[in-house]
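One chain comes next, on its own, written as structure tokens: the form predicted alone.
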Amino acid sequence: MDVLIVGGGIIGSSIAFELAKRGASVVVIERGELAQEASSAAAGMLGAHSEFSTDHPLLPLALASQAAFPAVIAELRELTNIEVGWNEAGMLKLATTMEEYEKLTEHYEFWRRIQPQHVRWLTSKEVADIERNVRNEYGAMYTIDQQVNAKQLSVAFAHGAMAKGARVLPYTEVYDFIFERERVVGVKTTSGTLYAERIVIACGAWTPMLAEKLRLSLHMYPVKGECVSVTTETPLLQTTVFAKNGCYIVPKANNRLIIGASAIAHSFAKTVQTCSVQHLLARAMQIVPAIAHSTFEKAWAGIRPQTKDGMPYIGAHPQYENVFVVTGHYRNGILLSAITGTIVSDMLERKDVPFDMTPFSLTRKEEGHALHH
């Protein structure tokens, strides 16, 4: 085979889709079900404008990925008949304190300078005219940011890849690599050995364990994100509401609201703490008081891959040039999935990539690049 991808989340599946479209022979190995970890736990926001408030190195990729989604989703729908819950009602970025208001104003001014057509400042009255159930004292930044059903999009990428000839091997775990003459030529799995010209490791927070087999230390750690969902008799929101304090409320089909998310570093435990549920609901009710009368549906947790400097790793192994590592997208994996598939495919084909990938290399000198909310 041409390319073997370890990891059946949205990043691995988006790479498989793009490579399969280009005619490559691709196999995706997933230790469980497709999109079972962070990909299915996410709320599905494509928040390029709400997430970034400075000239962050990820910004060009985020904007390019966001712009690519309409065409990608149309292509996936035609190939798979899977609906991904595309919603382009936009997003309200709110402040809940005077300190947050000052930061939100700076956030808005950043975007007004570079993309004024995609953001708008709203007064409190204008917010009430758009979302009458939102409590807001400071005004808000409106952005064009869309949202999707994250799990459905992940599955659509995988099925799109299969429609183009890729093979997916679920419930198959990679536990080591096969070396010949100082080159990695395959993997050892729980179902036997597989050989490939090139190997992509894209298994999220679990990537460092495999990378260690290749004498590669990645400065990464897991971050547990907990979410809850509620349902209401009538729709409470049209737009996604994202408070500057990190709380977001995402309206889904059938009057369902996803409320997120906690951020508990260094935890692989997918349990949900009672205090997290209480905290999430309290913050959501502060923003949308009517949520107090909603029906609790469920709570869940996903394990996000975070890096020490907040940048994903996207690049070739420094010693084994046919091995690529793609991980560490943290909470932007859904947003960055479309462009990551294209970029990694270009890199594997040794094509020029129209972005500066230096900040994401596996051998970069790490500096502080944490995202600002």
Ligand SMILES: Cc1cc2nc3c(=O)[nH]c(=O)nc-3n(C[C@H](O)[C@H](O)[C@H](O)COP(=O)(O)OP(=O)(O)OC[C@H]3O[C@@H](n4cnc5c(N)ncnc54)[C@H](O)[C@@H]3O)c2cc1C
Second form
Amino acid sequence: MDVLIVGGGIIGSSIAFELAKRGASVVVIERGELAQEASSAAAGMLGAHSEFSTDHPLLPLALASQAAFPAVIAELRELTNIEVGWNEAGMLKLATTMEEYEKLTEHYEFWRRIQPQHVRWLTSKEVADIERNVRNEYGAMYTIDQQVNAKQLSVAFAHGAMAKGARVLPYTEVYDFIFERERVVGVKTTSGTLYAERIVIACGAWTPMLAEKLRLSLHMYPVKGECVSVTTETPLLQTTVFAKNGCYIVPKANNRLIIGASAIAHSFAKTVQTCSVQHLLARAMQIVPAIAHSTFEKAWAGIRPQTKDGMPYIGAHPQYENVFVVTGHYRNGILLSAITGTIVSDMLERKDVPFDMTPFSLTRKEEGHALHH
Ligand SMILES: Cc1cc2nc3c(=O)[nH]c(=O)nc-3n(C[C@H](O)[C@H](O)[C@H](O)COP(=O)(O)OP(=O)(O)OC[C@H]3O[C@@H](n4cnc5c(N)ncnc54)[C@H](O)[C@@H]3O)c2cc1C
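Coords for the form predicted together with the ligand, given the form predicted alone:
What follows is the entire complex, opening with the chain shown before.
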């Protein structure tokens, strides 16, 4: 086997898809089911514009990933027949207080300077004209920030990879590595040992546990995110509504609305606190009062992989150059999945990557990335 990928979330699956398309022999090992963790908890926003308001190192990757999605999704649909809930209605950012208004103005000005064609400032009347159920607020419309069903997209990447010859081994946990003459040549799993030329570790928030086995300390921590969903008899929203207070409401198929999300650092517990549900619903009803008459569907939590400096880790292990670590996409892993698959495939093929990857390297000069001696 050419490449063994540990982790069947959206990151592992998108890498598998791209590598399989390029003709590599690929195996994905997942300790449970595909996309059972963060990748199924996500709201599915592809918010390249709404997420960034500065020249962040991730911005070029986010824009490239967003631009790649229409073709990637068409390709996945052709290969797998999986419906990923592609929605191009755009993202409406709202300011509910004076402070939020100022932040939104800054955000809008940033994008007006660099991509004026994709952003529009809205008076409260114009907001109401676009979304009549949204309480009158000032807003900005980010017309090309799309959204998808995150779980379906993750599964489609994996099935797309399988259609191109990759294998997926579910219910198989990797717990250690096999070393031969100072090289990593395979993995030890709950179903036996597997050998591969190259290994990609894409275990989301659980990556540090495996990285430790390779004497690599990653400065990462889990950030639990809780969401709720409600249903309504008729659609309440067309666009994704993202209030500057952190609350978002994402319209899905069958008149479902996903309302998110909390951010509880250092928690791996996928429990949902009652007060979080109350808080999320209260904020959502403040923005869209008609949500008060919706039907409560469910609540859930997922664990986002966050790093100390907020940058993902995408790169080769400093000592074992055939082992790659790809994680830490925090709240943008769905958005960044398409470009991550391409970048990591280029890295594995030793091709030039058309982005500055130094901020994401495993050895970047940020305290805490040292190898153990
Ligand atoms: C509430 C919430 C809302 C979000 N909303 C958005 C959004 O709107 N847009 C966006 O872009 N991002 C969003 N995100 C972030 C996004 O979900 C994550 O960045 C992304 O899913 C990370 O993908 P991943 O593949 O790295 O991790 P995961 O999806 O967590 O996958 C890691 C996989 O590795 C497996 N694994 C772990 N250890 C092992 C092992 N030892 N052996 C085998 N398998 C192993 C796990 O079982 C898991 O399936 C959200 C996240 C949350 C929690």
